[in-house]
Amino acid sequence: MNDLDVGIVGASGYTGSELIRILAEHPRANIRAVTSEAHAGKKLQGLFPHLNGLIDLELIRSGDMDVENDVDIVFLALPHTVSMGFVKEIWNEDVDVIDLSGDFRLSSVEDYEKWYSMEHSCPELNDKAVYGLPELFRETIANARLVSNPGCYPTSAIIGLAPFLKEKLIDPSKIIVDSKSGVTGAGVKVRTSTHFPNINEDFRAYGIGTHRHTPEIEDVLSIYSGSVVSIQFTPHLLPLDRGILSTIYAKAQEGTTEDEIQEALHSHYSPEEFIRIREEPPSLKQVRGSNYCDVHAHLDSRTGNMIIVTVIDNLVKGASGQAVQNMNIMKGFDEGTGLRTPPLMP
């Protein structure tokens, strides 16, 4: 397998710059083009001083990238509703695509249009997209041309719930996902709600009952488990740079034991390099800057509820690291190539 020439569209955002940080050290990937509509003409290291010495490229407009001749794979680090237009434009080129937006994450175009409140401009390609959660869909990712990289909240929720739904150990209709994210999950664009004086020393819930990650979590878990899954999902904004901690509550099926829970968790995830099973509830610092998802599960015998805690770095396993993991699978590389870095402690 030859080395890859890589293009990153939308390189000036958080996920784009994180892709560059990871891929700059990837032994099989060569970053050939980085685009930004707002910063075209600027040197990349001028925009991101932490990348100085790692890569020397000038940002260009996406329309100036020669997809056919310059790259083998394109990462789209674009906003929702923008990515699908770019996918439609380059679909007939001989290039693979990993889309980090939500434009192809839902199996139903109708559900997309309902939750995103707009018409899908590329419905004919929705069925071509493969959901890029490697630990659940590795085989289909390997044969895909278009991979839809999971959302950060859904990654933390789906990994936590998948084994227990698959083994029919919990009620699929009685699940609460309570998630907290660092501010980078809101993107690089300046907003009043993420302005430092407003977020610092504060903690808030948002998107109650309306967050677009709700149908993504339900859709993927329903497909994977073969049951209709319904969740109550509430996201919260933490005054931190990065990280997601999800505490998940699910009603255990009658007669479920702690041993069955642990057996399901270990049988699903012990072979997985980037999922670590924890005996105690994990913390955000244990995964910061890494591609790991740490998972803890416990059955409360008093209430009959399962309590699952997962932690990820929203920019790595929740976005760019997982995208590189998908690239490795698509291209037949060792899955952990470029991703075997320890968390940043303390």
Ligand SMILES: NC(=O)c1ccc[n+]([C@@H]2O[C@H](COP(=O)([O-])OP(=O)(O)OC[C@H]3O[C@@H](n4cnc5c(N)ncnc54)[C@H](OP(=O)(O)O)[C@@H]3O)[C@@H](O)[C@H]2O)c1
Second form
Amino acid sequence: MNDLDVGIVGASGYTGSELIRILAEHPRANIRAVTSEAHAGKKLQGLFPHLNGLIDLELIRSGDMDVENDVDIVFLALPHTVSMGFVKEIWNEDVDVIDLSGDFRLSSVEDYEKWYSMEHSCPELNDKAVYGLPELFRETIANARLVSNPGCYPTSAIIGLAPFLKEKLIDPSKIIVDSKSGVTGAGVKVRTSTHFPNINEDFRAYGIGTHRHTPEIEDVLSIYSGSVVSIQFTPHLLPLDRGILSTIYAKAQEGTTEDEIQEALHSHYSPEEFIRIREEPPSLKQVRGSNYCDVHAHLDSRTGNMIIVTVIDNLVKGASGQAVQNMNIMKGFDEGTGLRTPPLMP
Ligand SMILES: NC(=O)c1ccc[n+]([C@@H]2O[C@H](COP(=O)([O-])OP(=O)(O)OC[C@H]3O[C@@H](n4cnc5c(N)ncnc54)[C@H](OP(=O)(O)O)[C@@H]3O)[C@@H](O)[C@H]2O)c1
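I've shown you the form predicted on its own. Could you give me the structure of the form predicted together with this ligand?
Let's see the whole complex now, leading with the same chain.
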């Protein structure tokens, strides 16, 4: 098998720089092009001193990347809308694409236009995109040209709920997903709402009933389980750099036992390298810097509710690590290549 030439579009952002950190150590990937509009012409290690000695490349404008000759696969670490424009531009080139934005995550273009409040600029490509959650859709990812990498909150919610919905152990209409994220989830740009004094030692909910990850979680879980899934999703902003912890509440179907819950969890996830079943509720630091999603599930026999807790690093399993996992699957590499970094604890 040949090695792979990789382009990273949007390399100056958080998920872009995380892709570089992971791919710099990947034995089969060569990073050939890194792009930024704002920092074109600068050395990458000038912008990111932590990458000194790992990589020596100059940032170029995305329009200057020679997609046809220089790269076999392109990661798009761009804001939504910008991303779909780029996919449209390079679609006729012989190149695979992994898009980290939300532009191709929903199966219905109408739903995209409703939740993202904008027209989709290439609806004809939406059906070509495969949702890139390896633990659920590995076979289709392997044959895809365009992989739509999942959102960070959806990764934590979908992994937590999928086994129990698939095995019909919970009511698909009575689910609450209560998620908390570190600030890197909002991207590198400084905003008043994420500025240090405004988030430090504070904690708040946002996007109640309107967050764009709501239809993504419902859509993917409905397709996977074959039932119409409806969730109440509330994200919160934690005064931390990285990490998402989701506490998920679901009504167990009448007669469901703790043994059935554990059996569903183990039959779905024991074979999975990057999902760890935990007997105690996991914490954010226990997955920090790694591609793991840790899952704990418990049936409260007093209330008949299931409580599921998941944790991920939003920049790794929630974005760039999962994107590299998808690349490994698409290219027939061992799925964990370049991703076996242990969590940074404490
Ligand atoms: N952060 C997360 O935890 C996370 C998790 C999952 C998915 N995502 C998704 O991944 C994507 C990237 O997220 P991020 O957090 O890395 O964002 P970010 O930190 O804001 O970085 C965005 C990147 O896009 C580039 N960019 C912005 N506008 C552009 C334009 N018009 N043309 C070309 N390049 C442009 C920026 O480059 P310059 O400004 O340097 O030109 C920058 O490199 C987003 O769609 C996000 O929703 C993020």
